[in-house]
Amino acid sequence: MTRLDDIRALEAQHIVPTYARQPVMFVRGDGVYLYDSEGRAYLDMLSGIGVAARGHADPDLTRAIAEQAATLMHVSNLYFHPLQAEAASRLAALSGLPRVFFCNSGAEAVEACLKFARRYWHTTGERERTGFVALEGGFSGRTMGALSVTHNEHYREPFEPLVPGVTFVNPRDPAAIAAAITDRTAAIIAEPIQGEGGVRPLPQASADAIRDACRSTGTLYIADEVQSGLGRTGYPFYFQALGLEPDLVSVGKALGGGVPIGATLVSERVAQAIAPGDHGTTYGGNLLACRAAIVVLEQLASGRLLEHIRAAGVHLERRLRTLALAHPAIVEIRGAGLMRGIELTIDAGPVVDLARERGLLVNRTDRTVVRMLPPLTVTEADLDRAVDILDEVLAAVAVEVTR
């Protein structure tokens, strides 16, 4: 069996050092568990940053992928194939937006949103409407366009100059949001729940300000649902919970259950402004990716999964709030459904590390936040076990802090 030390040495020679990997190598998964190269089991409350929505080695998804791989995986977008339209129709039914552009990731979906917004105003003759409004704390990806509407200077500064014309506003200031959206704004992009920014739901008053300003100025709204979408919160998309009316929605992560696929959902008025050749992709929407997406979307459309997520989310929130009562280091519990953030008074890094050592996978975001994104099929017993481990970890960290 390949050893972790061997892989680390080989990566040190050949992999571009963009990741600070944790000292563990996973070789197998089963449901909510991952197994490392030493055979140790880990309760996975991160699911590949929200990707493994059906858990690991899901039998239905595995079977569908194997069948499709043995039949036909890719023909390019020069030709029709039978699966893209089916996946698109399922996304349309869940979101209410009738058109879909398939790509390979959430960042690519955001890029398409930005391009389609600019194209819309170019087509309608208002070519001065090129600006974007984005939110402080927002994260939309690392490609140049997506990075331009990502707020954190740590991500942005080494790659500037980025796409010009982006204004950042406080997501908790409805008046500032309303003032920033003008008749020169092409679109405002906002995550209904900020993921990398610390699992921070958009306040209802701010959502109302976005909706009203877009109605009064005609500005397009881009809902970045890469992390919060596809059932993660107990809603198909969290913009629905806030009463928002997006013209464009970016989707990724969970859509393929682990097979790379992203999608941009598009309103009819925006779709009518787009012409052949305006955008494209080699791999996006190929048969393998669409077959995986259909499996994920079928389960989501049944309704039973959403009911399970809501119930599991209530249970997790209750357990986390009880946990907060026992640990003064916990400042706040945030999120919805199975997208939860635990804000601490201390750096969350040691909590994440000690949790991993005890067989629990969570991660740190926004420095002081422990993020939980378990598989959507997680049971209450799994969640109880996760919170019990966090209880032990927080107690241990508190002892270290007081020494």
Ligand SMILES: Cc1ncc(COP(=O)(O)O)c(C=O)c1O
Second form
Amino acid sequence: MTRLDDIRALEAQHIVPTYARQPVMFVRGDGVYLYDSEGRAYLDMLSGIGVAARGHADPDLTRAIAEQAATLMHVSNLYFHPLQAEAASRLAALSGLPRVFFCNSGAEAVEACLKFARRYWHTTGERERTGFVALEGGFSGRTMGALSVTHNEHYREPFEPLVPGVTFVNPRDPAAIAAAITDRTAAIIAEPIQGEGGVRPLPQASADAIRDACRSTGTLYIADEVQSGLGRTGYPFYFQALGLEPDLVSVGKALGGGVPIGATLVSERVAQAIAPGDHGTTYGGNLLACRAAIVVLEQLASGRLLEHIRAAGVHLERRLRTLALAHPAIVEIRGAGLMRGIELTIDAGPVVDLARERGLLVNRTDRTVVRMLPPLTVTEADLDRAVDILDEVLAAVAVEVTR
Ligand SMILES: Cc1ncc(COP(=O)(O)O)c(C=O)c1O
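Having seen the form predicted on its own, I'd like the form predicted together with this ligand now, please.
First the chain shown before, then all remaining chains and molecules of the complex.
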């Protein structure tokens, strides 16, 4: 068995240091469990940051991928293949947006949204309409375009100048949102629930302001559902819960259940403004990725999974609210379905570390928030076990803090 220390030494020589990895190396997964190189089991309440929606080593997904790999993985977008249209029609049925552009990640899906929005106004003759409105606390990825609509100064500043013409507004200020959206705005981008920003749902009044301002000015709304989409919240997409009407939706993470694939969902009016050559990608929507996506989307289409997520989400929320009563360090429980944030009065880092040492994986976002994004197939018993471990960890951390 390869040792963590050996891999760590090799990575230190050869991997670009963009990540501060935690001291654990996973070698195997099974359902909601991950196993490290020492054979220790971990209850995975993060699922690779919302990717392993069906858990790890899911038999149906594994079989489909293996079969596809043995048949045909890739032909390029120069040719037809039988799986892109099926994956697209399933996404259209779930979202109500009829057209899809496939890519390979969340950031790429956002890039396509931004480009398609610009292209729409260029095609329709309003060429000066190039601005974007984005939200404070928003995260949409780290490529130059996606970074330009990502708020965190720490991520942005070393890479400036970014795409010009982006205005950030407070997501909790509907009047400011309405004022920022003008007839010079190409699009407003907003996550229906901010993920990296601390699991913060968009307030209903702000969602209403976006919808109304887009209607009155013609501005396009881009729903960044990379994290909140595909059932995670108990809705196919959370923009549906908020009554939003996007022309563009970015999708990623869970779409391939672990196989890299992203998608930009597009309204007919925007799709009509796009011409061959306007955008493209070598891998996007290849057979292997689409086959994986079809397995994920088939399960979502049945409706039973959404019911399960809603019920499990209510159970988790109830358990977390009870946990909050026992721990003064918890100030708020946020989120929907199986996307939950626990806001603390203290840095969440030590909580995450101690949880991992006790066999539970969660992560920290926005410094003081413990985030849970379990596999969508998680059981209530798994969630109970996770909350019990958090209970112990918070008690231990409280003892440390008061010492
Ligand atoms: C809402 C949102 N948009 C975009 C991205 C970028 O996705 P990726 O890391 O696949 O490029 C993320 C990733 O966390 C995200 O949460």
